[in-house]
Every structure is written in C-alpha cells, then in structure tokens.
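For reference, the chain that follows is the form predicted on its own, supplied as structure tokens.
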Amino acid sequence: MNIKLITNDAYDAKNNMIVEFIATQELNSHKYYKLLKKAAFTAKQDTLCTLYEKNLLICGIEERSSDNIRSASSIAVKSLKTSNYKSATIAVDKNNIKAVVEGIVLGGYEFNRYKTKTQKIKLKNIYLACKDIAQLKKEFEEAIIIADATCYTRDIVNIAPDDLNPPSFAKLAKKLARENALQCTILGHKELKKERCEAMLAVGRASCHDTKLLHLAYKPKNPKKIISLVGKGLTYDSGGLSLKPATSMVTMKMDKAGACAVLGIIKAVSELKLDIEVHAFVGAVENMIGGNAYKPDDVLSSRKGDTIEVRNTDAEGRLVLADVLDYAQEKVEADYLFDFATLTGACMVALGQYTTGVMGHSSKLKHDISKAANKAGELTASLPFNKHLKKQLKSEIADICNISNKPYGGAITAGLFLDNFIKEENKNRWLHFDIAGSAYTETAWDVNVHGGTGAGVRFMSEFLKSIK
C-alpha cells in the first residue's frame, strides 16, 4: 500500500473512495446529512458510515484533535483494506497530516511472517490531497519515517524467539548499520568477560545462545547533543529457575521490546538526518533454565563492581541493564541517557497496559518527555522515586538485592535498582522508561494491532527532533 501526497485536483478515478472526518457537531451541516441520518450515523469517535453510492467513507471524530484523527484514520484504513476499492483519497493540511499518516501506516500494519495464507488486499494507493505539496512535504516525509521506524520495531518484537536470539539479533543490528550508515560494534562472551559484565553473563548462562552486547552509533558532523539509548533485549524470558507459569511465558518474545525500540529510534534519527549524535546500546540475552543456570541466593559481581544478591531469577532485565548502563556511561559521555525496558508487571498494575512509566531525578526532563509524548500521541506517566522504597533493596550479604523485600512499588524499586548504576554526574541526564504494558498488546487499541506496538519510538523521535 503506497501513500502519496498530491494536490487536490491531481487524481480522479472511478474506483476511488473519498475519506472524510466529521465531528459530531458538524453532522447536521453535512451535505449528505439525510443519508447519514437514515443510516443512524451519529459521528461518535471511531465510527464509520460508508455511502457506496457516493464513494464516500465518513469517519466520526469527537473533535478535530490529532489523537482523534489518528485513531479514526486507523479505523478507516482497516475498513478500506477489506473493500474492493483500489485507492482512497483523504484531504490533509498542516494540522492533521502527521496524524493521518500515522493512523494509516500504524493502523494498517500487519505481521504475516508466519502465515502461509494471507488475505489479498485490493487497496493499492492512498492519496493525501492538499493545496500545496511544498508546504506539507517535510511534515509528510518525517511522519512516514517515524511511522515506518515504529513498524520496524514492531516487526522485531513480533519475531518468534526461535528465530531471534542474541546472535541473530546481532546480525539484524549489523544489517541496520549497513543500510543506514551507522557504526556497529558487537561484543560476545569473550569480550564481555573482559569488560567484567558478569551480571549480564549470568542471566544468559543457561542458554545455548551466546550473550551479545550491541552498540550502534549515528555520528553527524558537529552534533548539537549526544544521546545514549539503552535497551533491554531479552530475546526470551522463561523466568530462569524462578520459572514463570506457563500462561505468563506466552508473549515473552516481547521482552526484547526495549532493545527493539532503541534500534527503531536510531533508525528514525539517521533517516531524519537530525544533527544530534545517537548511540544505541542493547543487551541481547536469553534467560533459560539448565544445570548451569544462575540461581536465587547467588551473589553476582556487576561491571560497576557492586555485588548483587539474587533472590529471583525472573528479575533478570535489571541485571542486564546494570552492566549495559555502566558500559554505556564509560564509553560515551552523553548529554542524555535513556533506557527502555519491559521491566515490571508492577508498572501495568500502577498505570494500566497503555501507559509507559517514566522514572528519574530531573523534573524538567520528565516534563519535556511528557510534552513530546503528548505531541506524538503516546501515553506516559511519571512514577516518583523516594528514599523509603530504596531501603527495600537492601541486602544483608551483598551491596544490593535484585528485588524489593516488600511486594509494593515494584516498578519504582526496579527503577531505583537501575539508579544504583547511574553515575552521580549523570543522575539528572537519565530517565528510565518501563514499557512492560505499552510495548505489546493482544487486543487492538488506538493505532495498535495485535503484537508489538513500537512503544517509545514516536515520543523519543519527537523529543530528539525538538533538541536545540
């Protein structure tokens, strides 16, 4: 399906559907109001009415906000894909073009890698009609790049664990580096031992796949800022010896979503050609069971040098991130440090499945991210650190414990565990994003279909675009 930006009078065809957005308060003044009334159409958000005799698809919206138009565009494209129309035309302007593009690309997304039979779609082209192409070209191209990067992230998240393990993740990263002119460094077992990444190596010890640390870099000339992105890349998480229940193991291919997000972000940045330097660090590990698996009661030595008492092997992502965060801070002196991880079920309990939890010390940075997320159409909410929760990570036999000694505030205590591995000079430059709920869905919502959502790519791209 192709999306093209055209002028209002540039295309006319018989087998073409016109798509219109109508707010509830505009319904009475529509030229086909009588037909719409006969169809009992009330223009509620995300409702559709097709007037086939007029080749017209009417989409209801609550009001003309970007969020509403994005969602309605998503519903519209799904309807169009089941029709016999070969093309559709949507009128766009500077206020709605980004939302329309994202609704079409993200709402129309499909992951068919493992299907032997797929439905044939007749819809080939969607035309975005405007008065002046030159006026909208930049916003159109940026929206396409970010939406495509989000779909790229979704694709990686959705790949089955048998096909995407740490070594094949490294190959995928190398391919992205070649295609987008990025620098790429891969560390395997030998290099990680040399780097003293013992916590990360312990998590992957029982897997037959070699643990990998990936480092991709986009380096334009004279960058305004330097940004480090760190992603949790658990290509599969069985829970280790603290084995997950069978039902909880299903969907654990999504435990690499943080790593997938940072690849999607650096892809978008390099294609947008932003004048910022971006480094993407990924800890690619598989957490399995076996005779040599790490155990509850083990004490691990982190790259930083702090010892960690293991009380639950299913709290493994934070052990991986502890070493990768330390490595990233030593290798790159960044202006901002962001980590993305499907870290805790507790974040879903706190915020629901749609919202990314944001944690860190800088109120200004959290506010700036919130603004970017609102503009991008992603949901974020801040979870506050406090000294009392930090005490719950105390260990009697090591420097820190990998889980809290109380069953409350689990998302925050996980963030506080990571905070232990952030250097003092970087405390106000760092934010932790818990995407456990927002990164994957088994029920379609907004522009998200079943599977990976690409959480984090849109709001971080929006934030990075705004850097001055």
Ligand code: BES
Contents of the next structure:
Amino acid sequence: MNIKLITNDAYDAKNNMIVEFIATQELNSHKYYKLLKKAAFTAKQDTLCTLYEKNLLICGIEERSSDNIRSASSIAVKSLKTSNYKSATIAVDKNNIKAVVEGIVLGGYEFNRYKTKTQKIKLKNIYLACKDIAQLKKEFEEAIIIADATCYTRDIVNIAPDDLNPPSFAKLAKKLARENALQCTILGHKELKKERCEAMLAVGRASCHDTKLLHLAYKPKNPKKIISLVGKGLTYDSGGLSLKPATSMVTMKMDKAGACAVLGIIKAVSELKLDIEVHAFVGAVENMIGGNAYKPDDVLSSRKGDTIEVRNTDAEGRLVLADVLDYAQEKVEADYLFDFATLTGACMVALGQYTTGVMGHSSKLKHDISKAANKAGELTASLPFNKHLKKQLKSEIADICNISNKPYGGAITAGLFLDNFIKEENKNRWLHFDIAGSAYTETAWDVNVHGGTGAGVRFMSEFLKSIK
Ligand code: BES
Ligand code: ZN
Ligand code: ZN
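Mind sharing the form predicted in complex with the ligand? What's above is the form predicted on its own.
Every component of the complex follows; first up is the chain already shown.
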C-alpha cells in the first residue's frame, strides 16, 4: 500500500473511494444527509458509513481534533483494505495531515511473518489530496518517517523469542546501523566481564543465548544536543527461578519493547536528519531457569560497584538497566538520558494499559515530554518519587534490594531502584519511561492492532524534533 501526496483531482476516479470525515454536529448539513439518515448513520466517533453508489466512505468524528482524525483514519483504512477498491483519496491540509498519515500507516499495520496464508489486499494507493504540495511536503515526509519507525519497532517486538534472542538482536542492530549509517558497537560475554556488568550477566546466565550490550550512535556534525537512550531488551522474561505463572508468561517476548523503541527512535532521528547526536544502548538478555540460574538470595555486584540483594529473579529488568545505565553514563556525557522499559506490572495497575509512566526528578523535563506526547497522540502520566518509597528498597545485607519490602507503589520503587544508578550530575537530565502497559496489546485500541504498539517512538521523536 502506497501513500502519495497529490494535488486535488490528480487521481484516477475509477475504482477510487473518497474518504470524508464528518463531525457529529455537522451531519445534518451534509449533502447526502438523507441517504446517511436512511442508513441510520449518526457520525459518532469511529463509526463508518459507505455510500457505494457515490464511492464515498464517511467517517464519523466527535469533533475536529488530531486525536479523533487519527483514530478515524485507522478505522477507515481497515475497512478499505477489505473492499475491492484499488485506491482511496483523502483531502488533507496542514491541520490534519500528520494525524491522517499516522492513522493510515499505524491502523493499516499487519504482522504477517508467521502466516503462511494471507488475504490479498486490492487497495494499492492512498492519495492525500491537497491544494499545494510544496506547503505540506515536509510535514508529510516527517510523518511517514515517524510512522514507519513505529512499525519497525512493532515488527521487532512481535518477533518470536526463539527468532529474536540476544545474538540475533545484535545482528538486527548491525543491519540497522549499516542501512542508516550509524556507528555500532556490540559487547559480548567477554567484553561485559571486562566491563564488570555482573548484574546484567547474572540475569542472562541460565540462557543458552549469550548476553549482549548494543550501542548504536547517530553523529551529525556540530549537534545541538547529545541524547542517550537506554532500552530494556529482555528477549524473553520467564521470571527466572521466581518463575512466572503460565498465563503471565505468555506475551513476555514483549519484554524487549524498550530496546525495540530505542532502535525505532534512532532510526527515525537518522532519517529525519535531526541536528542532534543520539546514542541507543540496549541490554539484550534472556531471563531463564536452569542449574546455573541466578537465584533469590544471591548478592550481585553491579558495574557501579553497589551490591544488590536479589529477592526476586523476576525483577530482572532493573538489574540489566542498572549496568547499562552506568555504562551509558560513563561512555557518553549526554544532555538528556532517557530509558524505556517494560519494567513493572504495577505501572499498569497504577495507570491502566494505555498510559506510559514517566518518572524522574526534573519537573521541566517531565512537562516537556508531556507536551510532546500530547502532540504525538501518545498517553503519558507522571508517577512521583518520594523519600518514603525509596526506603522500601533497603537491604539488610547489601547496598540495595531488587524489590520493595511493601506491596504498593511498585512502578515507582522500580524507578527509584534505577535512580540509585544515576550519577548526581545526571539526576535532572534523566527520565525513566515504564511502557509495560502501553507497549503491547492483545486487543486493538486507537491506532494499535494486536501486538507491539511502538510506544515511545512517536512521543520521543516529537520531543527530539522540538530540541532547539
Ligand atoms: N517484564 C516484567 C513486567 C511486565 C509485566 C511487563 C507485565 C509487561 C507486562 C518485569 O520484569 C516483572 O516481572 N516485574 C515484576 C516485578 C516484581 C517481581 C517486583 C512484576 O511486575 O510483577
Ligand atoms: Zn520479570
Ligand atoms: Zn521483565
């Protein structure tokens, strides 16, 4: 399916469906109001009415806003894909083009890697018709890059854990680096030993796949800012010896979604050719069981030097991130440091499935991220740190414990665990994003279909685009 920006009327009307948005309130002034009324169409948000005789697909929206247009476009594209039309045309302007592109690309996304039979789609082209191509071209191209990067992230999240394990993740990162002219460094077991990444290595010890640390870099000349991104890349999280119950283990291939997001973001930034230097660090590890597995009661020595009492091997993401965050801070002096992780089920309890939890010390940075997320159509909410929750990580035998001693506030205590590994000078430059709920879905919502959602890619790309 191609998406093309064209001038009004530059399409072949044969076999073409015109897509129109109508706000609920505008319904009774529509030129086909009588027909629409016959069909009992009320133009409610995300409802459709097809007038085949007129080659017209009418999409209801509650009112004209980007969020509504994005969502309606994704409903429209799903319907068009099941029709016999070869093309569709949507009128765009500077107010709606981004939302329409995102709705089409993200709503029309399919993951077919493991299907041996797929339905043939007749729809070949979607034309976005406007008055003046020159005026919209830049915004159109940027929207396509960001939406495609989101699909790239979804694709890798969706790959089965036997196909995407730490070594194959490293290969995939190398391929991205080659294609997008990024620098790429891969650390294997030997190098990680040298780097004293004992916490990260302990998590991966029972896996038959070697643990890897991936570092990609996009380095334009004279960048305005330097940004480090860190991603949790648990290619599978069985829980380890603190084994997950069977039903909770299903979907844990998605525990690499933070890592997939940072790859998607660096892909977008390099294609947008932004004037900022971006580093993507990924801890690619598989958390398994076995005779050599790390265990509850173990005490690990982190790269930073702090000792960690393990009381639950399923709280493994923070152990991996402790070492990768420390490595990232030593290798790059960044203006901003962001980590993305499917870190806690507690984040979903706190915020629901749809919202990314944002944690950190800088109110200004949290505010700027919230603004970018609103613009990008992603949901984020701040989960505030406090000193009382910090005390819940106290260990009787080591410097810190990998789980809290109380059952509440688990997303924040996980964030505070990471905070322990953030250097003093970076406290106000760092934010942690818990995407446990937002990164993956088993039921379609908004522009998301079953599987990885690409959470983080759109809001971070928007934030990075806004850097002056
Ligand atoms: N990967 C999980 C968190 C998760 C749960 C992500 C559900 C997506 C959906 C993480 O490693 C984990 O297991 N966390 C534990 C922490 C607990 C042992 C303190 C959790 O959330 O239960
Ligand atoms: Zn876990
Ligand atoms: Zn995990």
